[in-house]
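Next up: a single chain in structure tokens, the form predicted alone.
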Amino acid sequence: MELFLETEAREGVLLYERDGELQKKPMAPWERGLKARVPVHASPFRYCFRLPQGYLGSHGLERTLPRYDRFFHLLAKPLPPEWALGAVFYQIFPDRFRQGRPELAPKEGAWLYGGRPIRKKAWHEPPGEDGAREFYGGDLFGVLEALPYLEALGVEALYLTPIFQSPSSHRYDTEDYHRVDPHLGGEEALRALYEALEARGMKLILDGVFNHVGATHPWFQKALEDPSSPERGMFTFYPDGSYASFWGVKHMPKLDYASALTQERFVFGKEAPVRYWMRLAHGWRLDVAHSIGEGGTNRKNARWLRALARAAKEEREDALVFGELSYDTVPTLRAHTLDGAMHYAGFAHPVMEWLSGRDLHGNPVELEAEDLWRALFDHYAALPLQLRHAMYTLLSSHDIPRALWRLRGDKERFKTAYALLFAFPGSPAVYYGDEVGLSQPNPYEVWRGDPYCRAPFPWDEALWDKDLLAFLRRLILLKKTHPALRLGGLLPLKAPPGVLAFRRRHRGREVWAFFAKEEVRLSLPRGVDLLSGREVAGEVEARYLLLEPLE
């Protein structure tokens, strides 16, 4: 690798770490700065840079050298597709998206979930309380209609919540991995999306769940009733007769990879879903990735990550394998695992507490501006180098309250948040329904996500906000069509106290982000505001700018 480092320092040292030594190479000048070509012996590898003022790592300058954990990370081979960096993705939950041929629909009672019937709601009704057991209607032939509308939008990468075999509406209770749900058009319509998708040059992300099976799922019923079958291996029992399962939840039964017959059958063998299911799909989302393990743990987790997603990219090379790390995605992502991960520590959870007040579960919160710039820039730094722009970033999910619902339905604090998105490194997703103005039912003293999170997504034009639709149309074609914003690095940038600003640049161009709670002014150079393509100059109050200098 040749290292360049922007600084106005004239020497400096270059500082890595090789068989438990740290290794010492003198950096040559640039026009910019100073440089090291250096054999990459291991991966990930870790370096960082000694300067007249101190060492430089991923936590900034400091007086004494830094842990290792605080060095900058490389990765070697296998990196993410080229195709997945800055991508702009789009979060579809199959039942709740839209209606291709209602005659797929379940019936009303047509079989008990959890003891109870389930139930068939109309499109416009509101979900509620009875969640995993209400069903919509909504099938892949209804996702494949919608791809006129998602290519208009700009979408490049659709990701769909699971979509195999299951008795509840969610789908993360499997019972059979090799059938797509006859419910949302089996087999069948999964191959006329993807070939549809492959003839727009669009991707296809499904979602894995790897980590636990449903209770239903025919080996799971075998390890029950035959405690010397040898698929009683493939989970983990307690001397009590209970078992692993996730979340404590009893239907979701923990799979367990020191079992010779797990590997086999979900990693290894020829017909594991991982690999099967490549020949229709461009990769994968692990579903609670950090929790997969052995013994009903998550020890060895980086070893079964890093198997999953070579078994993925041996059946297609530029296959994309990002994980559900719901919290600190950095030790894991530096073991050379996955190509990138859910971007929910390191920005959806500090953003949304910044712009609402209060952070996931409600709870109040007094973040600033300068808070939230070193909790984002920490996370992003201390990210290898080659996966900052393979995060999946995004502001709303299935999992978690929607966005505009968290800002009481602020529409001018939403467009913050997602211009905010756009600008960030990483692959920004949208969440099906957000671009126009999709929320939730629920007061918002009841602070929930599931199931209110999952309505369906109003086809009605009439029920569109189409400012928000337009200004969403606007930042995908931002992201798709400037090198700044797709690839380029994250700097800081001095602003006003209250304002979030940072720089990106890319080979020389930059665009400057600035964003705030409520309208402040701005002294700028001149420049052109991407957003209204309008020339600007001085004086300017705005929440949210993207600034392309022109000086």
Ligand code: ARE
Second form
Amino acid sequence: MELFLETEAREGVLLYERDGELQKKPMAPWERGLKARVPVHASPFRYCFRLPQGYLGSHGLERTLPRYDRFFHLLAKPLPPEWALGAVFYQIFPDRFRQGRPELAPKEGAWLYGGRPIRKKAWHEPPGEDGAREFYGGDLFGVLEALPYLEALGVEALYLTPIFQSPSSHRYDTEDYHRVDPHLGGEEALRALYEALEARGMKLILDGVFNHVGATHPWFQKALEDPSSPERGMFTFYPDGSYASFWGVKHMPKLDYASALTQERFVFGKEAPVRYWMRLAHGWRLDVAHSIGEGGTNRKNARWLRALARAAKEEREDALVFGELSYDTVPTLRAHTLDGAMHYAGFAHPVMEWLSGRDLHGNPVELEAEDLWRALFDHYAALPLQLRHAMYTLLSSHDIPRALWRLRGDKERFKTAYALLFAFPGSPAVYYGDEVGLSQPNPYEVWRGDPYCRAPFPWDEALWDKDLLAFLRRLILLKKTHPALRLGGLLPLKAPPGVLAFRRRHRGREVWAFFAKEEVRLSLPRGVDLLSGREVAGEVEARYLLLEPLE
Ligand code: ARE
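With the form predicted alone done, generate the form predicted together with the ligand in the same format.
What follows is the whole complex; the chain from before opens it.
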């Protein structure tokens, strides 16, 4: 492997481990710094550099040899596909995004969910406490119709929350993994959407709910009714007749991956959904990825995540498989499991805590810009190099309060948050509606995302915040046209107190990024303010700034 280091240093030594011994390799000059060629045998391959000014590891320059914070490189698969690196995602909750065919929508009271009749709501009504029982009637033909809008926004990939047949409006309690919900337009609509996306060079990621099934799924029904059925072993039943489920939610019985039948139906068999749908999609977001495992627990979690990812990639070489890892993503991702993860712990949570002064549940938190930098950089530095740019990096989702609501409608802070999202390494994801200023109907005393963060997309343009939309469009364009923002490394930058600042660097070109909660005075070198396109130099007042230095 050939390693290149961009540096002004004229000499340096590459330090790496081989069979537990530290090896030294003097580096040769290269046009923008130093390079070295090394044999690589084991994965992860850990290394750092000795330069005249000190040791350079994943946490920057240090005076002594970094013991833990060295760079490391994974050799084994899976690796994220090229297309996913820095790609701009858009998340859609299908029941709430757009209605293409009104006749497909479920009718008021058409079936019972949780013992009560489902409700059909009008598009303009706010979501309420009935949550999973409330249907608005969005469908996949609607998503298809919206493609020109999404393409104009600059989106490159869609992530859809579940689309397979299910009795609830969120569809996380699957009834049939081989049937696209008829209320969403069935397989016909999925195929039409997939083909239209392909024609535009866009990608489609589906939600893989493989930790649990819905209680109405025939496999679970058999297991429940007949203790001697082969299906019984797919789940974990306890002596008192109860069974393992997602978070103790009875209508979501948990799959046991120790069962050969579960393995066959979810991983190895030709019909396993993770394989089956790879002809009409480009990858998966694995629901509750941190919980998947054996015996009603997450035992052998890494093994089964690895197997699921491999299965998808066997069907489609450039499939992307990332996880919903609600907690620390690092140990799971270092274990060669998935291509990436939803970046909650290492991005969304600290950023929103800093800007809103509250945690996910509304409790006050105080975070300084310096603390934020540490939280963000720690995760970044700890992630495998090749995965950093494939992290599904977000601010809002269908599970957490919308960013604009959390910021109490403060548009400037909302813009700061999104500018930071696009300036940071990873694949930035816009949750449908955030770009036009969609917020939530609940009062601040009720500090919750679900069900309030799932309001229907307002298609009446009079309701859009056009200024926000233009701002988001600009950020998307910058991400796509500046390789430093898309693929560049992350480096610290000196900044006044209260300001989060960093550099992104790729092949000698840099973008400098600054963020603050309030307007601050920055002194800058001559450069281009990428958001306005204007040249700036010297003292500038700003809350957020993306600068391409000219000298
Ligand atoms: C419904 C109600 C909720 C109620 C819940 C339990 O709406 O108000 O609290 O039931 O009775 C799906 C639906 C939900 C539904 C749920 C159960 O979308 O509407 O909730 O099923 O029927 C944790 C998990 C994480 C999970 C979130 C929701 O670790 O895996 O909680 N996310 C996925 C999906 C969900 C989906 C499911 C799992 C189930 O993305 O949409 O829910 O398939 C902190 C905590 C995390 C917590 C996170 C919440 O970070 O540390 O542990 O995640 O908050 O975002």
